[in-house]
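Single chain ahead, by itself, as structure tokens, in the form predicted alone.
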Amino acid sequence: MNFDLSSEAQMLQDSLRRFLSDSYDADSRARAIEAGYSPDIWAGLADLGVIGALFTEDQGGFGGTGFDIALIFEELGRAGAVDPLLDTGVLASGILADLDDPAGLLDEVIAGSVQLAFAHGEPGGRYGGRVQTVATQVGDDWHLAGRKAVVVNAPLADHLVVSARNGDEISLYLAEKGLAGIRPYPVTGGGMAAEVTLENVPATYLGPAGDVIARAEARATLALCAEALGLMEHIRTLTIDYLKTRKQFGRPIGSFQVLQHRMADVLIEIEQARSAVVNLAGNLDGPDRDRHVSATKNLVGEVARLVVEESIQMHGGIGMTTEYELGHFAKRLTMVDHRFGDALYHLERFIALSAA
């Protein structure tokens, strides 16, 4: 099988990785940790078609594929960046994309000129396997009462994609943001969230949830999967040139061999990340997506821990700093694990899938 990238995917990946590279200094990633995210940044993603990349000819842009997802996710990451790609332009925008888009909302965002999120987890839920949010019929309108937790880019967002019960069904809804009651808080890592409650919200009526859902989470868990990877390699870059500058003994620490044994089992796990990660990427759209997504979700979870434990104890004293720029990336692949479902949640899922 052959992995090299297309002439296509080449130049995106270039030129995406040369934007990230001048736009993202540490005092510019600082404003955008403290905003939520850096207007000029998503402006500039928007102009160069990064967002149009994450969508297919038929939803308006030109790409939409996994490897697609997963290039630009890895770059992301590389680049520590902190815009609410995944939540506008994958997770939510994925529903829409699947249902319908009454307000014509997916030109918008590929133009950068909408944010969305997606408001499915509830207080007392575990990886939103619990919807209590109720949908009622009034005449030809609709209207949604119920709270919702951890709802990421909630306080940027335009627009909310809703999950909610209507009788023993569990339908998918569009309302505005402004409607809804909101109480923001920043993300561990850069970003932002909020608990919100709906309390008689108006709302358009999208569609059923079926398999929608699950589609666009898994493709989602891919985007963050990759976006993982591209924090690891970044750590990686880190750890090695610390390793070769920091002296003890007079001698530079990476000439230790104990050192030397310690960053090659990192390595190879990273390769072990990568591999997953293409492996979802090409079966994404497969019969067997979720066993995929729940191997690779394990094994990038477990891979993520063990590059920040390493990475922080080979720098000491300085990997734990705010000034330093290792800091703020292990902060945000750390996170990775918390978000659709952790390490040990997809473990007991494959299981389950592999038996059945």
The other form holds:
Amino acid sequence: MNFDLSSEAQMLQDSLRRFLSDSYDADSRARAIEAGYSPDIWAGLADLGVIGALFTEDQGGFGGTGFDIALIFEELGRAGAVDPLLDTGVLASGILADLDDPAGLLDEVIAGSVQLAFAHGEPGGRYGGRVQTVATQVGDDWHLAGRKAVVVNAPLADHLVVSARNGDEISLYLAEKGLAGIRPYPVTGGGMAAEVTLENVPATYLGPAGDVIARAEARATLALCAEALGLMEHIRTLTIDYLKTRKQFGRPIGSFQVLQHRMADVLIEIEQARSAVVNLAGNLDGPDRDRHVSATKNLVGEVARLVVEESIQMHGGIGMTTEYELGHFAKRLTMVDHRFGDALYHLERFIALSAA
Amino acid sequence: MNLDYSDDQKAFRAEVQAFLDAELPERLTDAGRKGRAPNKAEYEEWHAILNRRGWLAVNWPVAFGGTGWDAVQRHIFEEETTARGAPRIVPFGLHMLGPVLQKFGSEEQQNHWLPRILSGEDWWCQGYSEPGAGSDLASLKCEAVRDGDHFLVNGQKTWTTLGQHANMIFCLVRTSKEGKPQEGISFLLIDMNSPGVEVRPIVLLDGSAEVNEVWFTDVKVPASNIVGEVNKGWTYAKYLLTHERTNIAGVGFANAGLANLKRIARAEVDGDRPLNDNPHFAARVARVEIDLMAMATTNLRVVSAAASGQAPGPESSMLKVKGTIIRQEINALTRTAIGPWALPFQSETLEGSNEGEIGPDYAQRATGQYLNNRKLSIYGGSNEVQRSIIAKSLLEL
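To complete the pair, please output the form predicted in complex with its partner chain; the form predicted alone was given just before.
Expanding to the full complex; the earlier chain stays at the top.
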């Protein structure tokens, strides 16, 4: 057993942390939030090999393990980055990679020249993945008809990976984004999403859904939880700094025992979140994957709420403002519970999987 | 012991209900239904409707144009109006300044300012907190220096709620640096249209801008605008606080929030069943409802004690802590209930941009309200400050 990073992983972590801290300041983050991402930073991530590190050698990359994903996304979280690496680099391309890249897009993904989104959730479907969108074969082509809700990164994507049903069979298709109806909007905490309307949009068949969606969502859940961990770490730093510097009643508020104990609890829970992320990273390709997905997502969701609420409370009014850095991190961390199933969803799933 | 309302109280509730049936237009409950903050015109229209009925100043004596209601009547009124989603009564002039002027103001001040509060001619805001004086309010620095027949005010106030609508601000200002910090504070009324007053909005997490920074640079204020005695402002501020804490428990808001949460939980489909039938979710909702049922009675116990002549003391700190915990839990569960619809950022300030709204109507403000209501445990004396008051006054530790 060894919890240390390999020297290659250490180098990647160091260079990514340096790159992101050089790239993200208040102004550049505000611009990226506005635009949904930053083209310069995206190009930088590709140049640094960060996108490639999300894929195995077979897939054209040089990583692709759970620990690679965890390391990269923790750094993105620490920087409060809004770039859609999860959607393009893990979720949608994870599906393509699993199906042996039938459209030949992975090289472009790794080079940073293409953006993707996975259009799966539908209005009224919550986290269950209910698919009513219909795929109809028309000659050699397929046509897709239906509605997809809250498709993260759809406004920036060049292609959409779409789940659709043909009778009882759920399959995966690739559609040009330009042919779909896209109603874009900003996401709380940064990035863009859209309501997507498909009215007989021509698409390419990629393959049967099978376990492909669950695998891709497991990897994306790991990425999201690792990002949450990075967000928590930065929030912890901001809050400790504030406790040390903010003075009321003639002394730093961090000298009050009640706040010391609460901050100590926050630290303990963040370490729990780190261990949960390690558990999932190490079991991502193992037989107990889904139980770990639910355990980690449940725990991270609960800890995220604690960290957000305690950090704002300990800051007081300043923690409620958009101008202060905490605001962005707190909003982004709050949204972690709203993708791929929330803490309650995964609690129930964990119980069901544990009983099986 | 008898938990029932008296016949008089029941008759009063019926009277309030009949009034609301007749006089509360649906357009004024739109904000409440959507969970957005009412705009200025909506507040003003509701104030005018209440004022015509003589029900605007719920905690003023009849002699000053108030209702003369006791605490239970006020509670019934509050319960009925919040249940309908009516705008709240903007508290700064009516619940805060009014009682201070009635107790400590000169007759001239009373005659001048009180009718203008009722008529809506003046919109007041509160100038207490400063960047360096939050929980430690007595350390405030905004300074008023006497210069002939006026004061010259310099400094900054912050978290000034709805200051963007106000034409008047009541401020705690430093008039002496001698002795204890509490002993050099005065209560001063300042015209926001005076030269040297600048209001800058503070944008909050949900994108709203309901609070402001207010800057004073060499602002001339007539000496006659000082309330009571110079350097006695802390006493008046503490008196004001007991009135600010009317309805501090927020039972009406919590009930309305809980009803909304249950409506969402029935509408949201989780797999093949309503979210309501998810036992883990249902347990969380039940737990907060049980807490709320008990807290409503704690609130009534305190309210009844005040009605028969006892002033609500440090018990109001208890109500504030428990009341805000309950409301924040309801907000958090509501955010959970809307699922992925929490992601679209739907700011109040975007409203009216005609881009239309994303997702079901009940989802649009849930995330914003969750974020915005983090303020409940911060403002009006943070929950940490309230617990210190409880420790000192009730526990005598």
